[in-house]
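The data below hold one chain only, encoded as C-alpha coordinates and taken in the form predicted alone.
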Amino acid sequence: MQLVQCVPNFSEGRRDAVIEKIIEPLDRFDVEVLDISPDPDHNRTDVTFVGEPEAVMEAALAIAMRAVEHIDMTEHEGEHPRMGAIDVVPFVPVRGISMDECVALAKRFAERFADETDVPTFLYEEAATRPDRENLADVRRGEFEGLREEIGSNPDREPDFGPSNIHETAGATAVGARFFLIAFNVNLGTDDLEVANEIARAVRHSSGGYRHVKAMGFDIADRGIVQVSMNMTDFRKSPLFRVFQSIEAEAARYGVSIIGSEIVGQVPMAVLVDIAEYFLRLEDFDAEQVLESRLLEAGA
(Lines of atoms letter the chains of each structure in order from A and count residues from 1; the text may use other names and numbers.)
(Lines give C-alpha, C1' and ligand atoms only; values in the text may rest on other atoms or scores of the structure.)
Protein backbone atom coordinates (compact mmCIF):
# COMPACT_ATOMS: atom_id res chain seq x y z
CA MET A 1 0.00 0.00 0.00
CA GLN A 2 1.20 3.50 -0.86
CA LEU A 3 0.77 6.00 1.97
CA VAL A 4 0.86 9.77 1.56
CA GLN A 5 0.52 12.39 4.28
CA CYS A 6 -1.20 15.69 3.54
CA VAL A 7 -1.12 18.71 5.86
CA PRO A 8 -3.46 21.43 4.52
CA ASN A 9 -3.21 24.74 6.39
CA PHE A 10 -6.20 27.06 6.12
CA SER A 11 -6.57 30.62 7.37
CA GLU A 12 -9.09 30.18 10.17
CA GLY A 13 -8.30 29.27 13.76
CA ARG A 14 -10.89 31.14 15.81
CA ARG A 15 -14.40 30.41 14.56
CA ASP A 16 -15.21 26.84 15.55
CA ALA A 17 -18.29 26.65 13.33
CA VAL A 18 -16.29 27.62 10.24
CA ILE A 19 -13.51 25.15 11.08
CA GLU A 20 -16.09 22.37 11.41
CA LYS A 21 -17.62 23.21 8.02
CA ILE A 22 -14.22 23.10 6.35
CA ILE A 23 -13.09 19.75 7.79
CA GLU A 24 -16.52 18.06 7.62
CA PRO A 25 -15.94 16.42 4.18
CA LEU A 26 -13.05 14.35 5.55
CA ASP A 27 -15.53 11.77 6.84
CA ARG A 28 -16.45 10.91 3.26
CA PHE A 29 -12.98 9.74 2.23
CA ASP A 30 -10.89 6.72 3.05
CA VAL A 31 -8.19 8.63 4.91
CA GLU A 32 -7.00 8.52 8.50
CA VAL A 33 -7.18 11.90 10.24
CA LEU A 34 -4.20 12.14 12.58
CA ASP A 35 -4.49 15.68 13.87
CA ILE A 36 -6.53 18.88 13.71
CA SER A 37 -4.76 21.86 15.32
CA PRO A 38 -6.56 25.23 15.35
CA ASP A 39 -4.43 28.14 16.58
CA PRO A 40 -6.37 31.28 17.56
CA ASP A 41 -3.26 33.49 17.77
CA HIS A 42 -2.05 32.49 14.33
CA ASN A 43 -5.71 32.36 13.17
CA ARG A 44 -4.86 29.20 11.27
CA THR A 45 -5.66 25.49 11.38
CA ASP A 46 -3.40 22.61 10.37
CA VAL A 47 -5.04 19.31 9.43
CA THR A 48 -3.00 16.13 9.07
CA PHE A 49 -4.27 12.97 7.39
CA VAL A 50 -2.81 9.96 5.60
CA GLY A 51 -4.05 7.48 3.03
CA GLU A 52 -3.51 6.21 -0.46
CA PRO A 53 -2.67 8.91 -3.03
CA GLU A 54 -6.04 9.27 -4.80
CA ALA A 55 -8.06 9.34 -1.58
CA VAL A 56 -5.68 11.88 -0.04
CA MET A 57 -5.89 14.13 -3.09
CA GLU A 58 -9.69 14.05 -3.17
CA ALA A 59 -9.91 14.74 0.58
CA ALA A 60 -7.51 17.67 0.23
CA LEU A 61 -9.56 19.07 -2.64
CA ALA A 62 -12.73 18.87 -0.57
CA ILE A 63 -11.13 20.80 2.31
CA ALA A 64 -9.67 23.35 -0.08
CA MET A 65 -13.02 23.99 -1.76
CA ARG A 66 -14.70 24.51 1.62
CA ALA A 67 -11.97 26.94 2.69
CA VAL A 68 -12.47 28.99 -0.48
CA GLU A 69 -16.21 29.05 0.23
CA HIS A 70 -16.05 30.04 3.89
CA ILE A 71 -12.98 32.26 4.37
CA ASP A 72 -12.66 35.90 3.29
CA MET A 73 -9.02 37.00 3.29
CA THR A 74 -9.98 40.68 3.22
CA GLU A 75 -11.20 40.20 6.81
CA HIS A 76 -8.45 37.88 8.01
CA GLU A 77 -5.94 38.84 10.70
CA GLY A 78 -3.43 36.62 12.48
CA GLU A 79 0.18 36.30 13.56
CA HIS A 80 1.16 33.73 10.94
CA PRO A 81 2.18 34.75 7.38
CA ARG A 82 -0.56 33.79 4.90
CA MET A 83 -1.67 34.49 1.36
CA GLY A 84 -4.82 32.44 0.95
CA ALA A 85 -7.91 30.88 2.46
CA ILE A 86 -6.37 27.49 1.82
CA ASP A 87 -2.82 28.67 2.33
CA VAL A 88 -0.62 25.64 1.73
CA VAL A 89 -1.24 22.03 0.70
CA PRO A 90 1.88 19.85 1.04
CA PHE A 91 2.09 16.16 0.10
CA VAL A 92 4.61 14.05 2.03
CA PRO A 93 5.77 10.53 1.10
CA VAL A 94 5.26 8.11 3.99
CA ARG A 95 5.48 4.55 2.67
CA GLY A 96 5.77 2.87 -0.71
CA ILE A 97 5.77 6.12 -2.66
CA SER A 98 8.61 8.29 -3.94
CA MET A 99 9.07 12.03 -3.71
CA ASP A 100 8.74 12.22 -7.51
CA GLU A 101 5.31 10.59 -7.27
CA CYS A 102 4.30 13.10 -4.61
CA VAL A 103 5.47 15.91 -6.91
CA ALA A 104 3.22 14.54 -9.67
CA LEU A 105 0.33 14.31 -7.18
CA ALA A 106 0.88 17.91 -6.08
CA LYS A 107 0.83 19.13 -9.68
CA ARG A 108 -2.40 17.26 -10.43
CA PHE A 109 -4.01 18.71 -7.31
CA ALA A 110 -2.83 22.24 -8.11
CA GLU A 111 -4.18 22.13 -11.66
CA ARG A 112 -7.60 20.79 -10.63
CA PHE A 113 -7.93 23.18 -7.72
CA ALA A 114 -7.03 26.24 -9.82
CA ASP A 115 -9.36 25.17 -12.65
CA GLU A 116 -12.32 24.67 -10.29
CA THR A 117 -11.86 27.78 -8.12
CA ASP A 118 -9.97 30.39 -10.18
CA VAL A 119 -7.53 30.69 -7.28
CA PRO A 120 -3.97 31.37 -8.51
CA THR A 121 -1.82 28.45 -7.40
CA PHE A 122 1.95 28.26 -6.92
CA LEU A 123 4.11 25.14 -6.71
CA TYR A 124 6.79 25.07 -4.00
CA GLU A 125 9.50 22.90 -2.36
CA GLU A 126 10.18 19.71 -4.37
CA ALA A 127 7.31 20.53 -6.76
CA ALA A 128 8.64 24.01 -7.58
CA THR A 129 9.05 24.78 -11.29
CA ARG A 130 11.70 27.44 -10.64
CA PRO A 131 14.45 27.84 -8.02
CA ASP A 132 13.04 31.02 -6.47
CA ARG A 133 9.87 29.14 -5.48
CA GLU A 134 11.46 26.27 -3.59
CA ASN A 135 11.25 28.24 -0.33
CA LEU A 136 7.65 28.76 0.77
CA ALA A 137 8.58 32.05 2.43
CA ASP A 138 9.62 33.43 -0.96
CA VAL A 139 6.37 32.32 -2.57
CA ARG A 140 4.34 33.91 0.23
CA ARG A 141 6.42 37.12 0.38
CA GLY A 142 4.16 40.13 0.95
CA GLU A 143 1.31 37.83 2.02
CA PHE A 144 -2.23 38.29 0.70
CA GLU A 145 -2.08 42.06 0.60
CA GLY A 146 1.29 42.27 -1.14
CA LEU A 147 0.51 39.58 -3.68
CA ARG A 148 -2.78 41.31 -4.48
CA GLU A 149 -0.76 44.36 -5.60
CA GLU A 150 1.90 42.47 -7.58
CA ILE A 151 0.20 39.58 -9.32
CA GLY A 152 -0.67 40.42 -12.90
CA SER A 153 1.94 43.16 -13.13
CA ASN A 154 5.13 41.47 -11.88
CA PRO A 155 6.19 38.51 -14.08
CA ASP A 156 7.93 36.93 -11.08
CA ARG A 157 4.53 36.52 -9.40
CA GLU A 158 2.90 34.66 -12.29
CA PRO A 159 1.19 31.57 -10.85
CA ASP A 160 1.86 28.04 -12.06
CA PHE A 161 -1.87 27.42 -12.46
CA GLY A 162 -4.93 29.66 -12.50
CA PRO A 163 -5.47 33.31 -13.40
CA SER A 164 -2.90 36.09 -13.14
CA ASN A 165 -4.97 37.94 -10.59
CA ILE A 166 -5.71 37.40 -6.94
CA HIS A 167 -8.96 35.69 -5.98
CA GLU A 168 -11.01 38.46 -4.39
CA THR A 169 -11.70 36.59 -1.15
CA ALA A 170 -9.65 33.37 -1.27
CA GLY A 171 -6.31 34.91 -2.23
CA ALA A 172 -3.74 32.45 -3.56
CA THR A 173 -2.55 28.95 -2.63
CA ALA A 174 0.81 27.15 -2.49
CA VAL A 175 0.92 23.42 -3.27
CA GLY A 176 4.01 21.30 -2.84
CA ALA A 177 5.75 18.05 -2.06
CA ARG A 178 8.24 17.92 0.81
CA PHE A 179 9.96 15.91 3.51
CA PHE A 180 8.40 15.78 7.02
CA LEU A 181 8.17 19.29 8.44
CA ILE A 182 7.91 19.88 12.18
CA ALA A 183 6.19 22.98 13.50
CA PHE A 184 8.14 23.68 16.69
CA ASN A 185 7.51 26.70 18.92
CA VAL A 186 9.47 27.90 21.94
CA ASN A 187 7.71 30.21 24.42
CA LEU A 188 9.72 32.88 26.21
CA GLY A 189 9.14 34.41 29.63
CA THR A 190 8.83 37.96 28.32
CA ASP A 191 6.41 40.13 26.37
CA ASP A 192 9.22 41.83 24.43
CA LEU A 193 8.66 40.89 20.78
CA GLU A 194 12.05 42.26 19.77
CA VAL A 195 13.74 39.61 21.93
CA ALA A 196 11.83 36.87 20.07
CA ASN A 197 12.71 38.46 16.73
CA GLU A 198 16.41 38.63 17.62
CA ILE A 199 16.48 35.00 18.72
CA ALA A 200 14.60 33.92 15.58
CA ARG A 201 17.17 35.81 13.53
CA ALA A 202 19.97 33.93 15.29
CA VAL A 203 18.64 30.43 14.56
CA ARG A 204 17.04 30.69 11.12
CA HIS A 205 19.02 29.81 8.02
CA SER A 206 18.20 32.93 6.00
CA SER A 207 20.08 35.12 8.50
CA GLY A 208 22.99 32.81 9.25
CA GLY A 209 21.49 30.17 11.56
CA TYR A 210 20.66 26.51 11.09
CA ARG A 211 20.33 25.26 7.52
CA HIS A 212 16.92 23.64 7.89
CA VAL A 213 15.23 26.14 10.22
CA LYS A 214 12.75 28.88 9.38
CA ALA A 215 11.91 31.09 12.35
CA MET A 216 9.92 34.19 13.29
CA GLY A 217 9.04 35.96 16.52
CA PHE A 218 5.36 36.07 17.46
CA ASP A 219 3.37 37.94 20.10
CA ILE A 220 1.09 35.60 22.08
CA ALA A 221 -1.04 38.39 23.46
CA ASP A 222 -3.55 36.34 25.44
CA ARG A 223 -0.71 34.84 27.52
CA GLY A 224 1.38 37.99 27.76
CA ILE A 225 4.42 36.27 26.25
CA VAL A 226 6.30 36.02 22.98
CA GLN A 227 7.29 32.98 20.98
CA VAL A 228 9.98 31.82 18.59
CA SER A 229 7.90 29.96 16.00
CA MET A 230 9.78 27.59 13.69
CA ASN A 231 9.36 25.27 10.77
CA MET A 232 12.01 22.53 10.96
CA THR A 233 12.32 21.29 7.41
CA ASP A 234 14.81 18.45 8.02
CA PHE A 235 15.15 17.26 11.62
CA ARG A 236 17.84 14.76 10.57
CA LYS A 237 20.27 17.56 9.74
CA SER A 238 19.10 20.25 12.18
CA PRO A 239 17.91 18.37 15.30
CA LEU A 240 15.32 19.92 17.59
CA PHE A 241 17.49 19.54 20.68
CA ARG A 242 20.33 21.52 19.14
CA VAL A 243 18.07 24.38 18.05
CA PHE A 244 16.37 24.38 21.46
CA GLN A 245 19.72 24.73 23.21
CA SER A 246 20.71 27.61 20.94
CA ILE A 247 17.46 29.42 21.71
CA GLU A 248 18.02 28.84 25.43
CA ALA A 249 21.53 30.31 25.19
CA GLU A 250 20.36 33.30 23.15
CA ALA A 251 17.48 33.97 25.55
CA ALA A 252 19.90 33.96 28.50
CA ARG A 253 21.79 36.84 26.90
CA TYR A 254 18.63 38.94 27.34
CA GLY A 255 17.95 37.66 30.84
CA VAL A 256 14.95 35.70 29.56
CA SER A 257 13.99 32.11 30.37
CA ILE A 258 12.16 29.50 28.30
CA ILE A 259 8.80 28.70 29.88
CA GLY A 260 7.84 25.89 27.52
CA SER A 261 7.78 24.60 23.98
CA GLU A 262 5.25 22.93 21.73
CA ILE A 263 5.08 20.72 18.67
CA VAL A 264 2.08 21.50 16.46
CA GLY A 265 0.59 18.47 14.74
CA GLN A 266 2.36 15.17 14.14
CA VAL A 267 6.01 14.33 14.70
CA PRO A 268 8.04 11.28 13.60
CA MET A 269 9.07 9.03 16.49
CA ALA A 270 12.71 9.41 15.39
CA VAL A 271 12.64 13.04 16.55
CA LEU A 272 11.73 12.09 20.12
CA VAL A 273 14.22 9.24 20.13
CA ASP A 274 16.95 11.70 19.09
CA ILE A 275 16.01 14.02 21.95
CA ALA A 276 16.00 11.18 24.50
CA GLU A 277 19.38 9.90 23.29
CA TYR A 278 20.94 13.34 23.49
CA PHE A 279 19.65 14.60 26.84
CA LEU A 280 19.78 11.25 28.65
CA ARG A 281 23.19 10.43 27.13
CA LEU A 282 21.96 6.95 26.31
CA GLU A 283 24.72 4.57 25.34
CA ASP A 284 24.22 2.10 22.48
CA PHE A 285 20.52 2.93 22.33
CA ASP A 286 18.57 1.54 19.40
CA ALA A 287 15.15 2.70 18.21
CA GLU A 288 14.17 -0.97 18.21
CA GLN A 289 14.05 -0.67 22.01
CA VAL A 290 10.94 1.51 21.73
CA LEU A 291 8.07 -0.82 22.56
CA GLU A 292 5.54 0.79 20.23
CA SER A 293 7.98 0.53 17.34
CA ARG A 294 8.34 -3.22 17.82
CA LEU A 295 4.58 -3.66 18.18
CA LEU A 296 4.00 -1.84 14.88
CA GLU A 297 6.56 -4.01 13.14
CA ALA A 298 4.83 -7.10 14.49
CA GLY A 299 1.43 -5.83 13.36
CA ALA A 300 0.14 -5.81 16.92
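Residue numbers count along the first chain shown, from 1. Being a predicted model, the structure only gives us computed values, none of them experimental. Definition used throughout: the rigid core is the maximal C-alpha set that superposes within 1.5 Å between two forms. Compared with the form predicted together with a further copy of the same chain:
Of the residues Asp156, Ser37, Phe179, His205, the one at the hinge where one rigid part turns against the other between these two forms is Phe179. Of the two rigid parts that make up the chain, the smaller rotates 48° against the larger between these two forms.
Given the form predicted alone above, what does the protein look like in the form predicted together with a further copy of the same chain?
Nothing else is written out below except the one chain.
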Protein backbone atom coordinates (compact mmCIF):
# COMPACT_ATOMS: atom_id res chain seq x y z
CA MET A 1 0.00 0.00 0.00
CA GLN A 2 1.24 3.45 -0.92
CA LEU A 3 0.23 6.38 1.25
CA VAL A 4 0.71 10.03 0.40
CA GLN A 5 -0.19 13.05 2.46
CA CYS A 6 -1.25 16.30 0.82
CA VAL A 7 -1.54 19.68 2.56
CA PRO A 8 -3.14 22.21 0.21
CA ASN A 9 -3.16 25.79 1.55
CA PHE A 10 -5.78 28.11 0.11
CA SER A 11 -6.21 31.85 0.59
CA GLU A 12 -9.42 32.05 2.58
CA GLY A 13 -9.52 31.74 6.35
CA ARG A 14 -12.41 33.99 7.33
CA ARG A 15 -15.61 33.32 5.39
CA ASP A 16 -16.95 29.95 6.55
CA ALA A 17 -19.32 29.60 3.60
CA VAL A 18 -16.44 29.96 1.12
CA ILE A 19 -14.21 27.55 3.06
CA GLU A 20 -17.08 25.09 3.13
CA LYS A 21 -17.52 25.33 -0.65
CA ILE A 22 -13.84 24.70 -1.25
CA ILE A 23 -13.43 21.64 0.97
CA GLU A 24 -16.83 20.16 0.14
CA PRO A 25 -15.55 17.83 -2.65
CA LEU A 26 -13.26 15.98 -0.20
CA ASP A 27 -16.10 13.64 0.77
CA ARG A 28 -16.16 12.21 -2.72
CA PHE A 29 -12.66 10.76 -2.56
CA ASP A 30 -11.20 7.83 -0.69
CA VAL A 31 -8.92 9.97 1.46
CA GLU A 32 -8.77 10.42 5.23
CA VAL A 33 -8.99 14.06 6.29
CA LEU A 34 -6.66 14.61 9.25
CA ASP A 35 -6.99 18.32 9.77
CA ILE A 36 -8.68 21.47 8.50
CA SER A 37 -7.23 24.64 10.02
CA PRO A 38 -8.71 27.98 8.94
CA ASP A 39 -6.63 30.92 10.23
CA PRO A 40 -8.48 34.28 10.17
CA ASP A 41 -5.32 36.36 10.79
CA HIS A 42 -3.51 34.68 7.93
CA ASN A 43 -6.78 34.57 6.00
CA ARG A 44 -5.71 31.11 4.90
CA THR A 45 -6.74 27.50 5.45
CA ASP A 46 -4.52 24.41 5.56
CA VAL A 47 -6.17 21.09 4.76
CA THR A 48 -4.35 17.83 5.55
CA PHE A 49 -5.44 14.53 4.09
CA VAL A 50 -3.86 11.17 3.36
CA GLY A 51 -4.59 8.24 1.09
CA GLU A 52 -3.35 6.32 -1.92
CA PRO A 53 -1.62 8.45 -4.58
CA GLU A 54 -4.37 8.66 -7.24
CA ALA A 55 -7.13 9.42 -4.76
CA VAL A 56 -4.99 12.08 -3.10
CA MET A 57 -4.19 13.73 -6.41
CA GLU A 58 -7.83 13.80 -7.49
CA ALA A 59 -8.95 15.18 -4.13
CA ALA A 60 -6.26 17.89 -4.25
CA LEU A 61 -7.32 18.79 -7.78
CA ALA A 62 -10.96 19.11 -6.77
CA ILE A 63 -10.07 21.46 -3.91
CA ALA A 64 -7.73 23.47 -6.11
CA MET A 65 -10.43 23.99 -8.75
CA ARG A 66 -12.88 25.17 -6.11
CA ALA A 67 -10.33 27.62 -4.67
CA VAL A 68 -9.72 29.08 -8.14
CA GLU A 69 -13.46 29.42 -8.60
CA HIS A 70 -14.27 31.05 -5.25
CA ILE A 71 -11.27 33.21 -4.29
CA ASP A 72 -10.36 36.59 -5.78
CA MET A 73 -6.77 37.48 -4.97
CA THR A 74 -7.29 41.13 -5.91
CA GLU A 75 -9.42 41.37 -2.76
CA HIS A 76 -7.33 39.14 -0.50
CA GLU A 77 -5.58 40.42 2.61
CA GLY A 78 -3.80 38.43 5.29
CA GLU A 79 -0.60 38.22 7.28
CA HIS A 80 0.75 35.11 5.60
CA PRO A 81 2.75 35.44 2.34
CA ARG A 82 0.63 34.20 -0.59
CA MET A 83 0.56 34.37 -4.35
CA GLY A 84 -2.55 32.42 -5.29
CA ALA A 85 -6.07 31.31 -4.47
CA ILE A 86 -4.71 27.81 -4.11
CA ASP A 87 -1.35 28.91 -2.82
CA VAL A 88 0.71 25.77 -2.22
CA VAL A 89 0.08 22.07 -2.78
CA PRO A 90 2.77 19.83 -1.26
CA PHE A 91 2.77 16.04 -1.66
CA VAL A 92 4.43 14.11 1.16
CA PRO A 93 5.51 10.43 1.16
CA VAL A 94 4.09 8.55 4.16
CA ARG A 95 4.38 4.84 3.46
CA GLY A 96 5.54 2.56 0.65
CA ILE A 97 6.27 5.44 -1.73
CA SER A 98 9.53 7.15 -2.64
CA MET A 99 10.23 10.85 -2.89
CA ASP A 100 10.80 10.41 -6.64
CA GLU A 101 7.29 9.03 -6.97
CA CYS A 102 5.89 11.97 -5.01
CA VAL A 103 7.79 14.37 -7.26
CA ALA A 104 6.24 12.65 -10.30
CA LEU A 105 2.82 12.94 -8.67
CA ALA A 106 3.37 16.65 -7.99
CA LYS A 107 4.34 17.22 -11.63
CA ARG A 108 1.28 15.37 -12.94
CA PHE A 109 -0.89 17.41 -10.60
CA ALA A 110 0.76 20.68 -11.64
CA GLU A 111 0.35 19.98 -15.35
CA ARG A 112 -3.31 19.01 -15.07
CA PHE A 113 -4.12 21.90 -12.76
CA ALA A 114 -2.46 24.47 -15.04
CA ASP A 115 -4.14 22.99 -18.13
CA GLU A 116 -7.58 23.12 -16.60
CA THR A 117 -7.39 26.53 -14.93
CA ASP A 118 -4.76 28.59 -16.83
CA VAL A 119 -3.17 29.40 -13.48
CA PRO A 120 0.64 29.66 -13.84
CA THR A 121 2.15 26.90 -11.73
CA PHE A 122 5.61 26.64 -10.18
CA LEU A 123 7.30 23.48 -8.93
CA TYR A 124 9.13 23.86 -5.60
CA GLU A 125 11.22 22.02 -3.00
CA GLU A 126 11.95 18.40 -4.01
CA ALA A 127 9.93 18.88 -7.20
CA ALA A 128 11.79 22.08 -8.19
CA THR A 129 13.20 22.13 -11.72
CA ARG A 130 15.84 24.75 -10.87
CA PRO A 131 17.84 25.37 -7.69
CA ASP A 132 16.41 28.86 -7.15
CA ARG A 133 12.94 27.34 -6.76
CA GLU A 134 13.75 24.83 -4.05
CA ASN A 135 12.90 27.36 -1.37
CA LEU A 136 9.19 28.20 -1.38
CA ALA A 137 9.89 31.73 -0.09
CA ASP A 138 11.91 32.43 -3.25
CA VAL A 139 9.15 31.13 -5.52
CA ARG A 140 6.62 33.33 -3.71
CA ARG A 141 8.86 36.45 -3.60
CA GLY A 142 6.78 39.63 -4.05
CA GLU A 143 3.60 37.63 -3.42
CA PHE A 144 0.56 37.92 -5.70
CA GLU A 145 1.02 41.62 -6.41
CA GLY A 146 4.78 41.42 -7.10
CA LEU A 147 4.57 38.32 -9.26
CA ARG A 148 1.78 39.94 -11.30
CA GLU A 149 4.28 42.68 -12.29
CA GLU A 150 7.23 40.43 -13.03
CA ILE A 151 5.75 37.36 -14.68
CA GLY A 152 6.02 37.45 -18.50
CA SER A 153 8.91 39.93 -18.46
CA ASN A 154 11.41 38.39 -16.00
CA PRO A 155 12.55 34.97 -17.34
CA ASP A 156 13.29 33.84 -13.76
CA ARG A 157 9.56 34.03 -13.03
CA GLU A 158 8.53 31.82 -15.97
CA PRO A 159 6.14 29.14 -14.60
CA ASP A 160 6.78 25.41 -15.04
CA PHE A 161 3.25 24.93 -16.34
CA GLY A 162 0.53 27.26 -17.60
CA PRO A 163 0.63 30.67 -19.23
CA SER A 164 3.31 33.35 -18.71
CA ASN A 165 0.82 35.70 -17.16
CA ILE A 166 -0.89 35.86 -13.82
CA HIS A 167 -4.43 34.51 -13.46
CA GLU A 168 -6.42 37.67 -12.82
CA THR A 169 -8.27 36.36 -9.78
CA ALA A 170 -6.48 33.14 -8.81
CA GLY A 171 -2.88 34.40 -9.07
CA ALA A 172 -0.31 31.62 -9.25
CA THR A 173 0.25 28.29 -7.48
CA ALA A 174 3.25 26.45 -6.09
CA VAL A 175 3.17 22.65 -6.27
CA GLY A 176 5.83 20.60 -4.58
CA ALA A 177 6.97 17.48 -2.85
CA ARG A 178 8.58 17.46 0.56
CA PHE A 179 9.34 15.08 3.39
CA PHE A 180 7.05 14.53 6.34
CA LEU A 181 7.49 17.32 8.87
CA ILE A 182 7.79 16.25 12.50
CA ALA A 183 7.58 18.64 15.44
CA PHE A 184 9.92 17.17 18.06
CA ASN A 185 10.72 18.89 21.35
CA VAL A 186 13.25 17.83 23.96
CA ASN A 187 12.74 19.06 27.52
CA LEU A 188 15.76 19.87 29.66
CA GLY A 189 16.10 19.73 33.45
CA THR A 190 17.03 23.39 33.80
CA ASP A 191 15.37 26.80 33.61
CA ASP A 192 18.39 28.32 31.84
CA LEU A 193 17.22 29.34 28.37
CA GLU A 194 20.80 29.91 27.25
CA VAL A 195 21.49 26.16 27.63
CA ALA A 196 18.55 25.35 25.34
CA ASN A 197 19.73 27.98 22.85
CA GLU A 198 23.28 26.61 22.83
CA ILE A 199 22.03 23.07 22.23
CA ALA A 200 19.65 24.27 19.52
CA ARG A 201 22.61 25.91 17.79
CA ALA A 202 24.59 22.67 18.06
CA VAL A 203 21.99 20.49 16.35
CA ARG A 204 20.39 22.77 13.77
CA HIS A 205 21.50 23.04 10.17
CA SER A 206 21.76 26.82 10.03
CA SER A 207 24.56 26.88 12.58
CA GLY A 208 26.44 23.73 11.60
CA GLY A 209 24.24 20.90 12.89
CA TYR A 210 22.13 18.26 11.22
CA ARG A 211 21.10 18.90 7.62
CA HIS A 212 17.34 18.47 8.19
CA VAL A 213 16.84 20.02 11.61
CA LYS A 214 15.51 23.45 12.52
CA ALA A 215 15.79 24.23 16.23
CA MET A 216 15.40 26.98 18.80
CA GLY A 217 15.49 27.28 22.56
CA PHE A 218 12.14 27.79 24.23
CA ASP A 219 11.20 28.73 27.79
CA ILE A 220 8.44 26.65 29.39
CA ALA A 221 7.86 28.95 32.31
CA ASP A 222 4.94 27.09 33.90
CA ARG A 223 7.07 23.96 34.28
CA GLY A 224 10.22 25.87 35.23
CA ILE A 225 12.16 24.21 32.41
CA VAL A 226 13.46 24.97 28.94
CA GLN A 227 13.06 23.08 25.70
CA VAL A 228 14.90 22.49 22.46
CA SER A 229 12.02 22.94 20.03
CA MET A 230 12.61 21.36 16.63
CA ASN A 231 11.21 20.82 13.18
CA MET A 232 12.58 17.62 11.69
CA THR A 233 12.26 18.09 7.93
CA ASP A 234 13.56 14.66 6.86
CA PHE A 235 13.38 12.06 9.60
CA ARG A 236 15.04 9.44 7.38
CA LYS A 237 18.26 11.43 6.87
CA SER A 238 18.36 13.34 10.17
CA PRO A 239 16.62 10.86 12.46
CA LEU A 240 15.05 11.63 15.82
CA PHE A 241 17.15 9.08 17.71
CA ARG A 242 20.43 10.56 16.48
CA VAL A 243 19.46 14.13 17.24
CA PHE A 244 18.14 13.05 20.64
CA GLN A 245 21.47 11.47 21.50
CA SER A 246 23.40 14.56 20.36
CA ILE A 247 21.20 16.70 22.59
CA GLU A 248 21.83 14.35 25.50
CA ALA A 249 25.61 14.59 24.96
CA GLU A 250 25.52 18.39 24.62
CA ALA A 251 23.31 18.79 27.69
CA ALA A 252 25.80 16.76 29.73
CA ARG A 253 28.36 19.54 29.14
CA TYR A 254 26.15 21.79 31.23
CA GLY A 255 25.38 19.13 33.82
CA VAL A 256 21.82 19.05 32.50
CA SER A 257 19.64 15.98 31.85
CA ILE A 258 16.94 15.36 29.31
CA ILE A 259 13.76 15.00 31.33
CA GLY A 260 11.46 14.13 28.47
CA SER A 261 10.53 14.70 24.87
CA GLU A 262 7.39 15.31 22.85
CA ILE A 263 6.27 14.40 19.37
CA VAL A 264 3.60 16.95 18.45
CA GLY A 265 0.90 15.80 16.05
CA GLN A 266 1.10 12.86 13.74
CA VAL A 267 3.97 10.70 12.56
CA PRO A 268 4.27 7.85 10.08
CA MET A 269 4.79 4.45 11.69
CA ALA A 270 8.23 4.38 10.04
CA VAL A 271 9.41 6.83 12.71
CA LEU A 272 8.72 4.25 15.44
CA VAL A 273 10.27 1.45 13.40
CA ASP A 274 13.46 3.50 12.92
CA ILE A 275 13.70 4.19 16.66
CA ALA A 276 13.20 0.54 17.62
CA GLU A 277 15.69 -0.63 14.99
CA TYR A 278 18.30 1.77 16.27
CA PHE A 279 18.02 1.24 20.01
CA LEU A 280 17.46 -2.54 19.92
CA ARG A 281 19.92 -2.95 16.97
CA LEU A 282 17.17 -4.88 15.20
CA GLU A 283 18.27 -6.97 12.23
CA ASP A 284 15.94 -7.40 9.25
CA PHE A 285 12.86 -5.97 10.87
CA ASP A 286 10.09 -5.32 8.36
CA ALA A 287 7.29 -2.83 9.03
CA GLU A 288 4.90 -5.50 7.73
CA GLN A 289 5.67 -7.46 10.92
CA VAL A 290 3.54 -4.93 12.76
CA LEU A 291 0.09 -6.47 13.04
CA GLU A 292 -1.66 -3.17 12.39
CA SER A 293 0.28 -2.81 9.10
CA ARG A 294 -0.96 -6.16 8.00
CA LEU A 295 -4.55 -5.22 8.78
CA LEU A 296 -4.23 -1.90 7.00
CA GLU A 297 -2.89 -3.61 3.88
CA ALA A 298 -5.67 -6.21 4.09
CA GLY A 299 -8.34 -3.53 4.33
CA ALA A 300 -6.95 -1.55 1.40
